[in-house]
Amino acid sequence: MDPTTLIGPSSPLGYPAPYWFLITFKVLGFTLHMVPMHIWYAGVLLAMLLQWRGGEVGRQLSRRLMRPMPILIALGINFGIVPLLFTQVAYYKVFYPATILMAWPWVSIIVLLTLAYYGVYIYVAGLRTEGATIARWRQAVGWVTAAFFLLIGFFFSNAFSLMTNVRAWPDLWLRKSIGGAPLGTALNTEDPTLWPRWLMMFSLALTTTAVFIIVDAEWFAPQERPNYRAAARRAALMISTIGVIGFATTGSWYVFGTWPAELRESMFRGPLRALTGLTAISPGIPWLLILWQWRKGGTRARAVATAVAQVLVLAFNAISRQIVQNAELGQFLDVTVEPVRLQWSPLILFLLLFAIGLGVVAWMLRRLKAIRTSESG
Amino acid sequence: MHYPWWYVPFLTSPMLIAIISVLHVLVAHYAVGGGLFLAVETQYAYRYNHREYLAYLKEHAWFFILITVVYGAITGVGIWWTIGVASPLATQTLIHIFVFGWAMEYVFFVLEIVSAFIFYYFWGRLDPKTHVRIGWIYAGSAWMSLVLITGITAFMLNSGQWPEERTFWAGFLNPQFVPQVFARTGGAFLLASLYVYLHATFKAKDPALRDLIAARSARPALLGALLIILGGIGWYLALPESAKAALIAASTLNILVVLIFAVTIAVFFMLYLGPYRNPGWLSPGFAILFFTFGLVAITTGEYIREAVRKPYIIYNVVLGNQVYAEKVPELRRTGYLEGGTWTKAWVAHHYPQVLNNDRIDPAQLLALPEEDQVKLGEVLFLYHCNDCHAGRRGFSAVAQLIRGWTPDMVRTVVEHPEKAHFFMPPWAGTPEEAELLTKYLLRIAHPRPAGMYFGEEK
């Protein structure tokens, strides 16, 4: 079967904006959503060991990841609409029939999601509670946590390879489907770029933990022990350092692996070349900075300089990992010619609130700086 | 039609958005009224000084976040999962229309979520007045997100100028638009006093206390006991003609009508006679009932809003089985195998001879061997039908509804099923199509019940 009789025809409707500004929006905020999305994906497995096997240092550094944990979660599901709006307006035609195929595990992710939260909430309470000691069933609650957020991103790594993998379709669908329709039961598992992908994901997630945790001793932990920022500065270099050597592997074992030849070309040439060569040897540059710290000693600004680094890092990904999916989908369709029914007043009206929202964002945040100025002084 | 079809046993697809909306909803409307109600009432208790009630509104608020950002926020992005995989031409058709009313929904979101989080973290250590302040950026940014919401989902229900203009106001600014913003604040008050009564029985140990409370939110709720009448009536006066109609011939929905009428009336009733004129009479056993009644009033409002939209998913634009209400007559002449994405490829995969041209000759389906045509009648209805009608068993089952019908009136139902039912969607295919999908009804039907009496021919 040709694959390309699945994908239906266009919206009569059109695009209500320009592609490029859909696409910016797309990647913008999936940048955004990586940052808290990536402390949590990591960050409560990461919790969860150094809980059980990280001595006294380790078991602190493990509270201090868990304790923003509920606001990170909120943050990094709310910055996760806009790219998920922003692909089911230009990638309606690929996002639909790929999650429909895997409706079960895709629809499961809300109930995964549910109880990894409460899950959190429950862990962080006994924090509050209970303190170092924290009680065994909560231990266990939050290593059930821990998997269901692998889980999730497995999930969501099937969910998006199988978008752009329009060739497995009609295998999937006439193998698990009753009359045509689907049972909603398939996964993307015979996918080579499957497990490198979710794997990479992970570890790119281990550098932001990485990263999280400079930012935090450095900007949030004043009244811990003078040991701690130490500690934290090498754990965190450690944690990183796990992490380059895992985006290294499997950004390889992707690239080199399981991109056709053609698709490798594309991305070796040209000002692409310079795009693919950023985003490989990016990760490099808040771990090297995680080093100088972990040699000279933290202050503020450097982690600041580490967060911004990280956060390039995320958006260099963000970008490639935008043009390869384009890339992938190219021999199927162009999603970059449908027609454009611009929305003037709507867009102006959102990018006017967008603003006005950020404005009343930082001075909420003004505020709290406020008052951390006038209690430390 | 454009995309493949989720088969979901006993239960259908689409009824997975109906359970996990109304999940959703029972918190939603506390997310925006009990915003409304921790500033207004931070702001008496700062004004007075009174320490228990601050004391009290802060455990309020943790609660609030527990149950709000976390279930409500998942829940809600739940929907979106759902409709997704469930209805994804509507969803397709909604995006397209209104990414930019979502994308402003979602500012308002991160507004909720930062101020929610400063409001109850940085208790005690912001001065009274930027407190309040943060409140009323949480009050102000979830009533919003309930505006924009309620523009798109009255839109599914009144369609409005849409059709005509097709532009996002005239979609957005719909006849159901102002009712429903109504109904919807009404019920955000009215279930938020509900919710905290529900906590405060509970959690505020002091009689004085807990009277104050009860007394203070017995005036929101019934304010929104009244919203949701005055809504409740322009919502039933912006109706077309066909949601009326439903209303009025569905044995189910007249009975729920007058069911949350009866709720409405009782909770304001019991509103004034007990929290607004004796507070005292405030116990865990009385907000527990209260709080059942709200839920039962909310669940059933929502189940009756969307019950009277069939036999669309948005009025005039997008019929309950996926398909383009405008592409019907095309449908009918081309035929609806031919016509679906998937049902297409499905054809030309099993049943290659019949293409002629590489377009299903409806012809042809007919000369199928008959095992082939009850599978073919399968698909017909599993695309066609599979929206409303679960299959041998479960949610409105066809093969329950048809039970000892004769072919020709299997026939007739299925080539003009709105002629029978208005509520239903066209058939939407050519008549040798609707031969097979009346094959394999007949071949699922259930027997007519034995045993029933009717009297002798004498």
Second form
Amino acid sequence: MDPTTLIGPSSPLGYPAPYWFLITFKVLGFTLHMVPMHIWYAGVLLAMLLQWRGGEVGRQLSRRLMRPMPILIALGINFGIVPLLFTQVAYYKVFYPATILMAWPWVSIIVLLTLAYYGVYIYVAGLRTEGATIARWRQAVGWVTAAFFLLIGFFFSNAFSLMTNVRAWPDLWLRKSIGGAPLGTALNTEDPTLWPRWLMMFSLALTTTAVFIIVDAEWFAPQERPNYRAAARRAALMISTIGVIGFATTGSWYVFGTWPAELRESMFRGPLRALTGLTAISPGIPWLLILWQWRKGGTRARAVATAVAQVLVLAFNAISRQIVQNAELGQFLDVTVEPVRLQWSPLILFLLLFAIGLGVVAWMLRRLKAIRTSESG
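Given the form predicted together with the partner chain, corresponding form predicted on its own:
Chain alone follows, minus partners and molecules.
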């Protein structure tokens, strides 16, 4: 079967905005989404490990990781709406067929995320009422929550890798259907790109969480004892080191073990070679800044520099991933040639709401700073 027959037809409405506009907000939204999403994706698991085997300082760090999680999850979910929206608009021809093939795992993300959100609130409520001696049943809830977040990430990796793995659709459809009707139980587990992409995202999430620990120690923990901030810098360096090694290992696996020769040659040629190189080495810059702070001491300015460097790391990854996604789809369709029928009213409304949303986020971050300061010690 020709896999292109399963690609969705063109919409008679066309794109509501130029492709460059759609892709700009898709990449920008994904970059903003990754900042808080990484912290709860890897941070909840780290917090549980530190609570379990971290000693006194480790448990203190665990509490500081978990207390802002409700706000961070809210930020991550709301920022995640933007890239998901523009993915559905610009890549509807492949997004919907892919998520129909894995409909049940895809829909289950809503249930898993809801349960994980409640799990975080249950755990944080225990931190507020029970302090360091949090009940065992709440700890069990924390472990289950961490597992839910990992499973959600796995399903997302399945969906977005399956979206470009058009060649596998006919086989998945035939194997996971009854009378031609897809069961919605397919997963993209036979795609060689799935596993390194999923693990690479988790490794990158570790580096973001390490940067958050640095920022929290210098900006939000003025009342903590000096030995805590020194311990936090040491823990951040260890976590960042694991993340950078994991990113280098899984990234090499992804690029050199799964990319077709044509894609690899394209990404290592001309201007894209610089982008690919920056994407590969950029996680080392925040790591060096964390190492510097571990050796020389931390300041607020150094923490800000580390955070800015990490945001650039995520931006390079988002841009590179977008280029690779288009290249993978290029053999089946060209998403840039869809007709454009500009719709000014929703476009203006989106920009207005996006600006208001950024203002709300700024307010939430100020509230987070006040909460973190009041809870120090």
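Since the model is a prediction, treat every value here as computed from it, not as a measurement. Whichever C-alpha set is largest while still superposing within 1.5 Å between the two forms counts as the rigid core. Numbering follows the first chain given and starts at 1.
Quiz item: Does the distance between the two CA positions of residue 337 reach 2 Å or more between the two forms, the core being superposed?
Solution: Where the cores coincide, residue 337 shows only a C-alpha shift between the two forms that is less than 2 Å.
Quiz item: Has the Cα of residue 20 moved 2 Å or more between the two forms, judged after a core fit?
Solution: Residue 20 C-alpha, core-superposed: shift of less than 2 Å.
Self-check item: Large Cα move at residue 55 between the two forms, threshold 2 Å, rigid core
Solution: No, its C-alpha moves less than 2 Å.
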